[in-house]
Amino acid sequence: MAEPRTSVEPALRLRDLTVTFGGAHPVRAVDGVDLDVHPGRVLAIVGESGSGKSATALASIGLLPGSAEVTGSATVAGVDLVTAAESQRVPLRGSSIAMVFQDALAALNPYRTIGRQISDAYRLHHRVDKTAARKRAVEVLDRVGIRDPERRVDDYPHEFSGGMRQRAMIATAIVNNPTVLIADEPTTALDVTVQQQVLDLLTGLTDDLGMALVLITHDLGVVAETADDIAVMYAGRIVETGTVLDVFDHTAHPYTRALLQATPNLDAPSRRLAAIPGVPASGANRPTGCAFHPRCPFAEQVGEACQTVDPHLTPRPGSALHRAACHFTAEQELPHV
């Protein structure tokens, strides 16, 4: 893992990022998210489905539908993608910030060759002819580990395996050497061996290109192996953040602890997994006070504050980067289990 670079200007800076989906009953999917993603570092955003991870990513790159109301800021290369006009966003997508989507088969155009799709992404930002763009497509396919790229560049998505399609998606995303790469569940539906290859590829590219990588995942095992920093989201808000070592070794939020306890441990295969009771809160049914309090084993010890007072992220002792939003751990450590 890379050393923290708090003095380096963030490649991506989110401030009070809020996403609300309209309708008769508006839903606040993301609620006041602050994040800094630094060059050469991997930030993992984790949480259950519906916690706001993907909405945060899509808002950061300006790809949410018009029905979504986005406020706050998402700054890349000195431009706030939230307030910028679409004419300002387009040149930055792909060149400064790019995204690897969850379902490569759905994201790739089935009627165009892999090479054509990569070439189009390259020519959008560079004044080159088709021959030069095709050469660049071959280069990046080779870089992401596609064998015989000179031949495979002319194949269609259905001729690639799942792992190869994901590599092709990554090639399309990095063809312009972006400063920020967002990978939304990039290993979904891949077998374990291919998952590891894709993750190794992403972290290797982060080191080689000096990119900032945002990795959205449910898998805390993946986070432990690949990430430098972590942000835990619940009901649209960040409830704990810090370096991976901070959060894993000195867990300060009961929700983070519950996620860790629900993760299989190969060193203790006989241990029964601890399920998190209740159902996840969302922007549509967010409880008052701490959103996690109906499911929290420590809420009764704290009392009324958990139900009525909204906790804010506060620094944890021992690390300038570790923060948590919890009434219980504001006064004491989580007990060891």
Second form
Amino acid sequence: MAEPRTSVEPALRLRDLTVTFGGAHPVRAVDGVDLDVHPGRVLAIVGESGSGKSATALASIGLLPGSAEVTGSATVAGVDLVTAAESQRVPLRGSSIAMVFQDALAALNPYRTIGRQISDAYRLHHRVDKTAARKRAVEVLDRVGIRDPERRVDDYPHEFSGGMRQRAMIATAIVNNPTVLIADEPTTALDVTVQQQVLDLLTGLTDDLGMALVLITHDLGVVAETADDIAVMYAGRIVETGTVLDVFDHTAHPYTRALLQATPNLDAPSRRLAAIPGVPASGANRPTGCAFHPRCPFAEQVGEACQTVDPHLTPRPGSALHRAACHFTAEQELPHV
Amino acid sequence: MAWYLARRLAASVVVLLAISFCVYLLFYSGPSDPARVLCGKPCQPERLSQIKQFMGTDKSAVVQWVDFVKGLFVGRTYGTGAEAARCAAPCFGFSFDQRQSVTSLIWSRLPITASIAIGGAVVSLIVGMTLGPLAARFRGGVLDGLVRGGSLLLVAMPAYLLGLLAILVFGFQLNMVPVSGYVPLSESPVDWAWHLILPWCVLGLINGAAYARYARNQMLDELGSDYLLAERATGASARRVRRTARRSVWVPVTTLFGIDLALMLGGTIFTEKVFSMHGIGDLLLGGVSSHDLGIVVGTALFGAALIIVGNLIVDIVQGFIDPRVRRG
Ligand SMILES: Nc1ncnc2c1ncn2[C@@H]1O[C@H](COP(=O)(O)OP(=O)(O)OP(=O)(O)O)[C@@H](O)[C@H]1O
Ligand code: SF4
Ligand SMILES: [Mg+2]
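Other form of same protein, the form predicted in complex with the partner chain, not the form predicted alone:
Below, the chain from earlier opens the complete complex, with every other chain and molecule after it.
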């Protein structure tokens, strides 16, 4: 794991990123998210379903549907993808910021060969002929661990196994050496045995290419093994962020604590989030004050503030990068259990 | 692919045999006796049995069917001696009224029906694949409303009504195009097309409206799919992604096109009637009104055969455009 590189320009910088889905009942899916992702580092975004992880990812790459109103900024290669014109965003996608989706079978074009899809992605950003692009496709397939890539390059997605498909999709995402790669639950759809291989591939690529990797996951075990930094999201906001070491060892938010406690053994093979008591809040039904207060075991101790006052992310003593948004831990450490 | 083809071919033959059996039973067990029709009134019993023998209707229904199937493959001869009539393979039956094999009757009418059908199918494809994706692109707009409303209207509108309207407006009111008759392509390609323009547009509009609606919905489905989002994430422009989506929409639309074309090749009854063109549909209608069962059964089976062959071809084409079928 690399050391924090705060002095270096982040590869992806989110500031006050806010996403509101319109309609009769507007839903604020993402609410004022600030994040820096640095080259060569892996940032994990975790949180329950509906907490706004995917919306954050899609806003970062400028691919939310027209029904979403996005404010704030998402800066990649000096361009703010929130305010930039589409003509400015298109050339950045794939070359500076790329994305890997959860379900590779759905995310690959069933009518086109794997090789065609990779070389098309390459030719969008490089003026080369088809032969050169195909050579590049074989090279990238080899890099992501597809055996016999010269032959497999002409296969269709349905001829690949689940794990190989995910590798192929990673290949289309990294073919242009992006500076930021967002992987939205890249292993959720895979067998447990294959999950680890794909994660190893992603972290290997992060190191080799010096990419910044944003890894969206439900799985705190994955976070422990692969991520350098973590951002915990609840109801569209980041409630705790810092290095994985800080957040796991000096947890400063009751929600993070609950997530960790719901994960019985970080080394066990199946580590999906077990349920946390209470109903998850979302942008649609955000409680007043701290959104976590209806489920928080410490809210009573704090008193009224939890129900009325919005806690802000504040740095933990001794570590400017470890921040949490909680009235309780602003005053004291979370008690050990 | 070869194995898949062989299986499909075998299945087609079986289906065709089954259909022919049903059609055969249905028509020949009906109240109308072709021999009696031919015999006329008054009809001597000896004459009737002579005719029955000639037609082969003196045998049991199953034997008749076997004779018919045999005729399809090797041809058959009706009657004996000087009166004998030869019906070459594939023999779809015999019109004793016109003393001609149904096959040769169909064959003589086919150019007309084929001209109508192929032109109509091509127009509907053009209409559908132009308007559908455009309606999807400007979803909720004027064109989208027109496509959705228009397709509902046109689906409900019978072809002959639209045909009559077209004749009234473009033929009589505006006097732009001829309203009836057919000119063979070999005689004058310009006149051929000129006479066919109205039927092409009528069929093209009716089927094309259905295609447009289908293509629109399919296009919207495609545009919401993960793989197009993923393509955009690689840096493809919205326009390029729409092109990808259109390619995917061609796959199911080709199926519709193939089946509709086969259906129309079997006879465009109303269109031929309205535009006074003597194609296979007209042949069938004539056969019905003159109680010429040979023609009715023959053209019905010809139509069924076309649909089955059309299905087969569609499946093969699907195999070429959809790799999941081809290399499943
Ligand atoms: N296209 C959309 N239109 C309207 N609301 C949406 C849309 N996409 C997401 N939302 C809403 O935004 C909120 C956040 O959704 P998001 O997909 O970001 O959650 P997530 O954290 O990725 O969840 P999961 O773990 O289930 O993937 C949810 O309340 C969701 O219902
Ligand atoms: S602010 Fe209050 S309710 Fe929210 S997490 Fe902290 S203690 Fe719990
Ligand atoms: Mg998600």
